[in-house]
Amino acid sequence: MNIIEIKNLTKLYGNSIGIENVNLEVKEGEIFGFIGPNGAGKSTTIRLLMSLIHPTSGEAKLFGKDAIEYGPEVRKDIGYLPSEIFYYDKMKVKDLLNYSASFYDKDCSKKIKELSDIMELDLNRRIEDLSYGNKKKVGIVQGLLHEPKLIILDEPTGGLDPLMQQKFFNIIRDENKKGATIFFSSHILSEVQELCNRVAIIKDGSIIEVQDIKTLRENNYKKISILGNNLNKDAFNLNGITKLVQDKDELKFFYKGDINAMIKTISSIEMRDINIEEPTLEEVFMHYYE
């Protein structure tokens, strides 16, 4: 079953495009990893989803029902953490967690105080004496305080501490192990990396890739060096090979294509080494942005 499925979904602000003509199914109990730069519609998307704005074109569905038609009802199964976080500055964390709480109709008392002492949260303190980090704790903790079925994160771990954000991952993977369904934006690779299952990949607006993260890393790119003396670039005019740069005795390079091929082609020439490895997810990322 898919929970998220998205259909040529365009929101266009003026003659500006937020995004356009999206395509995109995030299946039930996926990590699904969002990335992208800041400006390429990642949160665009996402408020498309809340039905926080409405698209020009397209259609949004979750747990199979419109976006936008059954925004209210769906909205009780999703726990969303916004890029930006604002609150009233007076309110007491704990106030503000059993005002969130009372949206529910159930008892969110003792998942609040779960995720408050796993976050190192003071619940007596006023919002406006937090940090932005700590605010950020609120965030995640009001997002998840009703054991949602669908987690929406959108940039979730700025200003969190290394130590605070590995807490945070493994909060996310058990509420994935119970059955919660997370789509996580993010424009930090690493993090999709160690949390995600697949991953789309957007620029400009527009989805460019969509695969697991396994393959995305594995089966597009070699990062390949060669050592050894009078190394001919022109020998390496084979399809597939970007940033072949040349330093001295070295020859490195990326290359996505029939590996037989470059066999052939390296064991033509005289070398001292080579090293052939898998490229690492920020590379493989920059690749389809340049």
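Nothing here was measured: the structure is a model prediction, and the numbers come from that model. Positions refer to the first chain, counted from 1. For clarity, a rigid core is taken as the largest C-alpha set superposing within 1.5 Å between two forms. First, how it differs from the form predicted in complex with the partner chain.
Annotation: Cα of Met271 displaced by at least 2 Å between the two forms, core superposition. Taking the rigid core as fixed, one finds a CA shift for Met262 of 2 Å or more between the two forms. Lys252 is among the residues whose C-alpha shifts by 2 Å or more between the two forms once the rigid core is aligned.
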The other form holds:
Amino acid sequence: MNIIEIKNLTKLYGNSIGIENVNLEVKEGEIFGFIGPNGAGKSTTIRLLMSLIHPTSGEAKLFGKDAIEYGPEVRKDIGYLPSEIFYYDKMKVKDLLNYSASFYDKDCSKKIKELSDIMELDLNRRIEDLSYGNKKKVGIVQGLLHEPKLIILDEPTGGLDPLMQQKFFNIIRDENKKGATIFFSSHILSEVQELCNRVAIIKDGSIIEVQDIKTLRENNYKKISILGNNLNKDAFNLNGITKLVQDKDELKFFYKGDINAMIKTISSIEMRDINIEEPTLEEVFMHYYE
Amino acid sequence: MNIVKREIKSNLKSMIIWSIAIALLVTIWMIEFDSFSGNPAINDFLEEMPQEMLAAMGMQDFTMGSLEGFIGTISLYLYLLLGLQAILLGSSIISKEERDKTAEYLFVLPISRRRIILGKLISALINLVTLNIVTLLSVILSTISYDKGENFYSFIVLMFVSVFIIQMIFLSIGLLVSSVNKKYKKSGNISVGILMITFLISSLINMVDSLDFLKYISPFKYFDSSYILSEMSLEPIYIIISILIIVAGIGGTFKFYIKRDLYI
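Coords for the form predicted in complex with the partner chain, given the form predicted on its own:
Next comes the full complex, and the chain you just saw is listed first.
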């Protein structure tokens, strides 16, 4: 069964395009990544799903029901973590969580306790006194306290330190094991790679490609730069090298292919320094961007 | 129900401040009246004032010497103040979610926008009624020691029914303005603008007879206290117009806000 089904969804803001003809299907139990640079239309798509804004044309279905018409009903089973968290400043964390819980027809107190223990959240503080990262923690607890069947995350890790980020990912994995479907939007490739089964790549409002994460891994580019005195560009004639540039005593290129072959080539030359790193998202998807 | 409670709580402080301010103001006015009433010089002074100037302040038809006359004079200011509170409340109760960026929290909860507006509307009504009763009580309490005409209490009750209708008119205008407008700053300005312009129109009508036809667009002219005092009733035509405005404002709020994109 498709938990999310988006058909030809378009949102225009006046003359500018929010998203255009987006088609997506997310199956039950998936952890689905939604990746693209800032301003590509990720948040617009998610806000359409949450019926915060209305589509210009096309439709979005959640659990097989129209996202706008059955909004309140489908939202019972959705947990949403927006990229920026804003709550009523004067409220205490526990009051806010209880207020949120009061909209669901079930007892959420156990789950609130469990989640806030994991996230080390102080329930007695006021929202206005919380740091950005702590607000994010409140957002995580609030988004998951009703044990939703679909969890929608919009750039969820900003403001979390690496330790909390891992705890958060573990929670998400647990919820997924218990049957929840995850829709994970991000502009950071590594976190999507860590968590997701499939990804959709969005750019300038359109979906460019939907890929298995395995395929994406195989497409794993390395960004290599070598420093040395007598570097010879021609030594690097391996398959899979792209964008080879020589700048005085520095060689830079991207490599996709057998890493052993690359290491052999590198070891045969004299150099001062080497740097092998993960390319940024833009660089990985550069063939889409050209 | 949880929304009603939450809204009342979040507006409680401002409601208490308004209540205290209005109660104080009424008390000060009555102390002022106390110094007028026994003093024939005040009436002489008022008679010498240019008629237009009195008209601008809504004081043309009253002798300041009688209690009813005095309360009739201050009624315009009660309309203005409580109208201001109502239109600000109406406009902010809708637009604050976008202003404070809490819209992305509230409107993804499993509850329809219709129910959210309904909850906010109910809490606003409770707010208006409370302020109305506080004002009514302060008038009654601060006049308790005065000699009153036989119709005093019917006059006061009719006047506060008028105040309530005016509150409702401006509440629904405020609601409508902010539900149509995506920019919350603009909503507040437009709301206060509407209130000031209609008040200005009512002052102009008092001064310039030929502008009398404008009385239908200024709620401040709907329930003139001199009419209430002489007829002991409210003019039916204005009750009908008021109901039309209120229904259109609240109906429009439901219609437009439900379909509108939220500003996030």
